[in-house]
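Below you'll find only one chain, the form predicted alone, shown as C-alpha cells.
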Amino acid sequence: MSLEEKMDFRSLTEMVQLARKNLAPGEWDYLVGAADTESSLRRNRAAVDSWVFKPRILNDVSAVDVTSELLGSPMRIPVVLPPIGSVQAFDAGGGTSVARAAKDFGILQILSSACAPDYEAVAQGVPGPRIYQLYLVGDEAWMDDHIERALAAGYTGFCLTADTQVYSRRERDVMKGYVPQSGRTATAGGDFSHQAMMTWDTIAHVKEKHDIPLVVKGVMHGDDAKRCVDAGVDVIYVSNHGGRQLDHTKACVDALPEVAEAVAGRVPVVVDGGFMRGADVVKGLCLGANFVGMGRFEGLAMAAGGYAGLMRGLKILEQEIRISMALLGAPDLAALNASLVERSVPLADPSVLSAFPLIDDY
C-alpha cells in the first residue's frame, strides 16, 4: 500500500484534526497565527464568508472542466501552493515534499527562500516547473546571483514578496519564544534591510537583466497592480500575507475586484487570504482571480501527513471545486464571473479555522 493510500482522511475537517494532533504548540501557533491582534486574518475569512452564490440552472454540467495553464504549465485545478517559510516544521520533507505533491498532482508550487531544503536541492530532487520566491537578504549582485542559479536549476518563474518590508510581530510566537526559520532568516540570516529597500527600480532591474517571468506578491491596491503590469510584471499576486504582516488590512478577496479591474486581463491574477475550501476557490475566481493560493491549507495538509497528506487534501479540494461549480451551473472556469456572487451577512464568527465548523464535533 502506498503512502497516499494510507492517508485516508475522508474530509478536509479530518485533515485539520490530524494536523492539530500532530503539531507541537509552537508549530501549530506559527501555522494558524498572524500579526498583532490577528484582525487581518479574521477579516480575510469573514470576507470570504460574506460572498454568497447566485446559482444558474439548466446548464449542462455533466463534465466540469477545471483545468487551465499558468506560465506555460498545465494546471489541474486553479490553485497554486504559495511560498511557506519553515514548511519543514510541519513535515520533515519540507519544500521537497511539497514539490513532489505539486508535480504529481499537477499544479505549480512557489518555493520560499525561507524554507528547507534550499531551492537548488529541491530542484535536484524533484525536477520540473516551479516558481522561486526570494527574500532579499543581500544586495543587487546577491539577488542577481540567486536568480541566475534558480534559472540554471530549472525554475520557470521568480517571485518577489512586496509586503514584507520588515518582519512583523506575531504574538503567539513572541509569547512562546518560538522563532521559526523564516524569522531567523529575517533577523539573523542576512541583512533584511535589503527587503525594506526594495522599490520599483528593483522590478525594473529584474525585468531588464533576467529572462524569467516575474511574480509580485503582496499587491493590494489597483494603482500598484496597474503599475506592476506596466512595468512588465507577469503575474499579479493579491495577498496580505495571510494576515501575518500588516495588521488591520483590507481582506484580500475585497481588494481583488479593484486589482482585477486594473489588470484588465493583461496578466494572470492570483489571490490568497482565508481560502480554505473548494467553494472559497470558486468565489475567488468569480471575483476576478485566475488562480487561488492556499497557504494554510498547504501547511495543514503537510502537518496531517506530509506528501501523502497534501496529495489527499488536494484531491478532496478538487472534488469540492467541481461540485461547487456544477451546482453553481458553471461547466468551466470561463463561466465564472461576478454575476454569480453577491454580498450577504456571514453566519459564523470568523477565525482561522471557521471554514471547518465540525472540527470539534467528531
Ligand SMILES: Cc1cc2nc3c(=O)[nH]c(=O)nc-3n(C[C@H](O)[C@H](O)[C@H](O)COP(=O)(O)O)c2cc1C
Second form
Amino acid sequence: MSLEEKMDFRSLTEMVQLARKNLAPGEWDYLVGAADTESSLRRNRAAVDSWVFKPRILNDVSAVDVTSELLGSPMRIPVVLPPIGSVQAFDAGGGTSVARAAKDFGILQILSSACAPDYEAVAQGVPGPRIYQLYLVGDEAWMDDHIERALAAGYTGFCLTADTQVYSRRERDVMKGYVPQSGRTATAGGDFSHQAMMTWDTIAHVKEKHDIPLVVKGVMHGDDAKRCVDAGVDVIYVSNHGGRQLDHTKACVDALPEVAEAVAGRVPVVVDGGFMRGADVVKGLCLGANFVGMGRFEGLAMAAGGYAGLMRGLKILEQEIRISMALLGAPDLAALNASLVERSVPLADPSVLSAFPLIDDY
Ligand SMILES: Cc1cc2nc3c(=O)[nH]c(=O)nc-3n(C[C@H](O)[C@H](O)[C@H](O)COP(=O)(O)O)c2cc1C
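For comparison with the form predicted alone, please write out the form predicted together with the ligand.
Below, the chain from earlier opens the complete complex, with every other chain and molecule after it.
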C-alpha cells in the first residue's frame, strides 16, 4: 500500500481533526493563531462566508475543467500553496514534503525562506518549478545573491512579502513563550530591519536586475495594485497574512474586487485569507482572483499526515471545487464571474475552524 493510500481521511473535517490530534498545543496555536485580537483572521472568514451563490441552470457540466497555468506551470486546480514559515513544525519533512506534494499533485508551491530545509536543499530534493519567498534579513547585495542562487536552483518565481515590515504580536505565542522553529527575526542570523526598509525602489531594483517573475504578496489596496503592475510586477497577491500581521484589516476577499479592477486582467491575481473549502475557492474566483492561496489548509494537511496528508487533502479539495462548479452551472474557470454571487448574512460565528461545523460531532 502506498503512503498516500494509508492516509485515508474521508473529509476535510477529518483532516482537521487529525491535525488537532497530532499537534502539541504550542504548534497548534502557532498554526491557527493570528495577531492581537485576531479580528483580521475572523473578518477574513466572515467575509468568505458572507458571499452566497446564485447558481445558473441547464449548462452542460459533464466535464468540468478546473485547470489553468501560472507563470508557465500547469495548474491542476486554481490553488497555490502559500509560504508557511516553520512548516517543519507540522511535519518533519517541512518544505520538502510540501514541494513533493505540490509537484505530484500538480500545483505551485511558494516556499518560505523561514522554514526548513532551506530553498536550495528543497530544490535539490524535489526539482521542478517553484516560487521562492524571501524575507529580507540582509542588504540589497545579500538579496541579489539569494535571487541568483534561487534562479540557479531552478526557481521559476520570486516573492516579496510586503505586509511584514515588522513582526506582529501573536498573543497565543507570546503568552506561552512559544518561538517558531525558524523564527523570522533569527532568519539566517540576519537583521530583520531590512524587511522594514523594503520600498518601491526594491521592486524596481529586482525588476531591473533579475530575469525572474516577481510576486508581491500583501497587496490590499487598489492604488498599490496598480503601482505594482505599472512597475512590472508579474503576479499580484492579495493577502493580510492570514490575519497574522496588521490587526483590524479589511478582509482579503473584500479587498479583492478593488484590486482586480485596478489590475484589469494585465497579470494574474492571487488571493488568500480564510479560504478552507472548495466552495470558498470558487467564491474567490467569482470575485476576481485567478488563484486562491490556502495557508492554514496547507499547514493542517501537513499536520494531518505530511506529504500523504497534503495529497489527500488536495484531492478532496479538488472534488469540492469540481462539485461546486458543476452545481453552479460553470463548466470551466472562464465561466466564473461576479454575477454568480451576492452578499448575504453569514451563518456561522467566524473563527479559524468555522468552515468545519461538524468538527466536534464525529
Ligand atoms: C503558520 C503560518 C506561517 C506563515 N509563514 C509565512 C511566511 O513565512 N511568509 C509569508 O509570506 N506568509 C506566511 N504566512 C501567511 C500565508 O502565506 C498566507 O498568506 C495565509 O496563511 C493565508 O491565510 P489562511 O491561513 O487563512 O489561508 C504564514 C501563515 C501561517 C498560518
